[in-house]
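Next up is one chain by itself, shown in structure tokens, the form predicted alone.
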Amino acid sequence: MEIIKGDFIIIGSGLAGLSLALKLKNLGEVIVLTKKRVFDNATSLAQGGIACVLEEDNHFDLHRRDTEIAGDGLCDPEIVDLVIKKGPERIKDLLEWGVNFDRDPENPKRFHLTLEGGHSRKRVLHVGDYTGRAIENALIQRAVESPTISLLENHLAFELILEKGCSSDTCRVAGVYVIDLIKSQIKLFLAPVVAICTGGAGKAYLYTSNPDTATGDGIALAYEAGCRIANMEFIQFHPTCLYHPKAKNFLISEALRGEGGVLLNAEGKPFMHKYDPVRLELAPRDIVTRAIDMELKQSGAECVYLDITSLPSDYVKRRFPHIYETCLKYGIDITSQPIPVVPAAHYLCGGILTNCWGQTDIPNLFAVGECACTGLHGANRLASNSLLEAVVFSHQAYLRIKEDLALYKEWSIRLPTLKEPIIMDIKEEKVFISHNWDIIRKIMWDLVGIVRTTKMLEFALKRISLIRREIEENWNSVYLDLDVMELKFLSLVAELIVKSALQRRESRGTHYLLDYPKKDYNYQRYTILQKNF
């Protein structure tokens, strides 16, 4: 088995892995694993932007108060205060990595800020509509210039491995197995600091936003080694993606109604004023969601509309180039006809507990992204806030670490014993492998969506730990197959996700619950779930 050793181990390659990547780089050789291609991950597909408090008529208090009304009541104010509050610098940041923001045409000095839901004022910067893959290019570009970091593509992280630390009870991370799915072999990579950035879990949903690699990995890795996990209940679904039959998790931005777009039911009249009368389509996301989906179960029909005909062409054209471009491809003129949408799971708002430093219950081992649960978003996220946390908590975890830097360089790894991982072929069992996928899925969708029963939560938690024994009876070793190791990740995080959900007596954010259609402002703020040993 070879063994690969380095300062520091990234997995995952979006805005959270690489910006971490990009600040370690001065310190020791960074190790960036990453399942598939560098930029197949859910930063490449934001469009929306990054919320930050840049003009003077725009404070903190704002957004700070806008982020804790989206949040439910279940923000921590104090990780509140730190991200909106380290916003500007990291901004800065991106712009020195090439992060071209849009400018405002009238005064180019300034930026172009637009409006989304939830937000009361202007302070998302964007790049046109695909503002994450502008922001993933220019990390990407600097990454492969440094000669002190090494991207690695097609290796998937499937066990970390713990190292015996001062006492009995404590353990470090010493470092991670790796499939190298092009050369379908194990590796070992050792390194006295280990990140996960491995971003959300939306392909626990049938409908998702998500990329096909949000199979929740890092969480499972976490929880696998003893993490603590929080607050999986809060799926945040968006509630507009384009309907149609040859569109893959095509997301329509938020930022289309924070132009003006309007929500049209199936005979064509706008709804939200029956939902959020003062807000309207710019409530936040978790409002807008349900109003969609009660329109939908009352109507019957497939979809809803997002109409922003009223707005110049060229204007439209020029601010959704992206979303114009392909909802033509579809047959769909967005300047003259309206965006036939669905709700998606979106955002994971829980994950891997970490402090404000992103580091987790394990020595040595941060989180940092959508993996990682912060206390920033609550119960429900607040638009535009997640590539902000990323940027930030990555700056919060490179400042611990450097100033740990000294106890790394003096740490000789203890490795406990090393296992040869057993090996096994699946190719002639994997129908089995798709149906189990395929089940899990559309279980989560059907009883663990938008809106639940604690009945639906029991059944769906009886079917899923059911499935979850045919894997670990037939399938518990290790395959040189993505498909299959991906299948173990999401089936353990799904299954978290319907555990948290059956904790949390009460309908908050993201998480409604009919049996308890109200909030009990004694609840908890975080439902803990960890593995026992």
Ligand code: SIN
Given for the second form:
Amino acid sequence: MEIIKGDFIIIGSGLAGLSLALKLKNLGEVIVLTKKRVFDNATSLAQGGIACVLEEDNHFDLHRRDTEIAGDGLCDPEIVDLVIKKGPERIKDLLEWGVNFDRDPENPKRFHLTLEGGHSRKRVLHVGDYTGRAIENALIQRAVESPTISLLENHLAFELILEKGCSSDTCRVAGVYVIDLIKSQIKLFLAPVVAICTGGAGKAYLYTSNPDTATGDGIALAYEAGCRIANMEFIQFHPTCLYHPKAKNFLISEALRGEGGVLLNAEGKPFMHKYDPVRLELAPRDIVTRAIDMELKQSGAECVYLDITSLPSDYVKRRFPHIYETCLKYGIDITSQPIPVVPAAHYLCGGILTNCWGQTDIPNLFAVGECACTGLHGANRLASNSLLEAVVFSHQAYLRIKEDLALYKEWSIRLPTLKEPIIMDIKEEKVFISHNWDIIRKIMWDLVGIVRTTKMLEFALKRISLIRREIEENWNSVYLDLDVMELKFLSLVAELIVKSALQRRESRGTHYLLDYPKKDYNYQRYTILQKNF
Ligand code: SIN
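Now that the form predicted alone has been shown, please provide the structure of the form predicted in complex with the ligand.
Now the complete complex, all chains and molecules, led by this one.
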């Protein structure tokens, strides 16, 4: 087996992974592993922008308050404070890396700031309606130029290598087993520091705004390594994904509602006043999503509509070029027609529990971005706080790694007996894989979705556990096949979501249980799951 050594291994190449790589590049050799192409991630799809307090009339306190209101009482106040106050410095990093946020046409010295649901002030920086792609492209360019960063595409990390005799109190990570999906080979990567930046798990649901890569890999790796996983019940559904038989995962940014878009039901009537009479379309996402879900259930309609036709057509084309062009491709002219929309799984507010340095329960294993649960989002993330969290926490992780690097390097970690994984050919069995993929995604959508009941969750758990047993019994060896490995990750993560949802017997933020419709004021901030060895 090929063994490759570096100073830092980063799994994932979205904003979290690449910004961490760019910070670490002067401290040693950085290896970035990504299972598809470098830009196949959620960052590249982010439309809205990045929330940050940059103007005098737009206080830190207000951003903090908006974050905590959206988070429905579960945000960690110290983390909220840290992320919001460090935001402006991190925006400077992005500018230095070449991200050109849109300027205010009236006053080009200032940035053009936009509004999204749950924000009491305009504070979202953006690049048109393709902010994530602009950020990703700038960071890839900087990473490619750096002689100390190696970007390895089509490399799937499938198991963390822990120190021999690891117990949950003293565990350290030594590296990671990886499948080179092009050469169909297993490789071993070793380094004193490993960071998981693999994003979320929207693919656990039938309908999602997420890219195909969002299969919860990093969360599954960390869980199997014994790390605590927290708040997996808090799946955020984005209220408005394009409803069209040929459109896959296409988001209609919340910024459209920020600029005045109105939601209409199947009869063409506005309805948000019934659900949030003050904030209307700009209520936090969980409220708007449940309102749409209710309208769909009551009317039996397949979608609702987002109407932006009151805005001047030129403005719409200039402000939302990507959404305009994409909808037009599907025969919808958003300047003259309401857009058919439905909610879809969008963001995982929970994940691998980390401290304020992005450190997991294993001291030399870090987790940054959507795969982590830092305490920022509580029960429901405020729009455009995710890119901010990723860039702030990659800096926090960098600071801790810089400080402790000598120590990590001194640890002479005893490697366990390295296994030469058995590789099986599964050509005839492919149908089982795709069948189980589909079933899991349907169970999650139907039973663990926007509105849940304990009975639905118990039923979902039974069914997913059965599928997991079947996977373990039949495909426990390592397969050089992306679908099999992703199915293993996804089924585990689906099980974690259901188990967390069953632990939280209250309705809060994105977790709405019909049989426990109220908040429990003796709440726990975190529902925790940890593997018993
Ligand atoms: C959007 O543009 O609506 C998505 C932004 C986000 O998820 O924060």
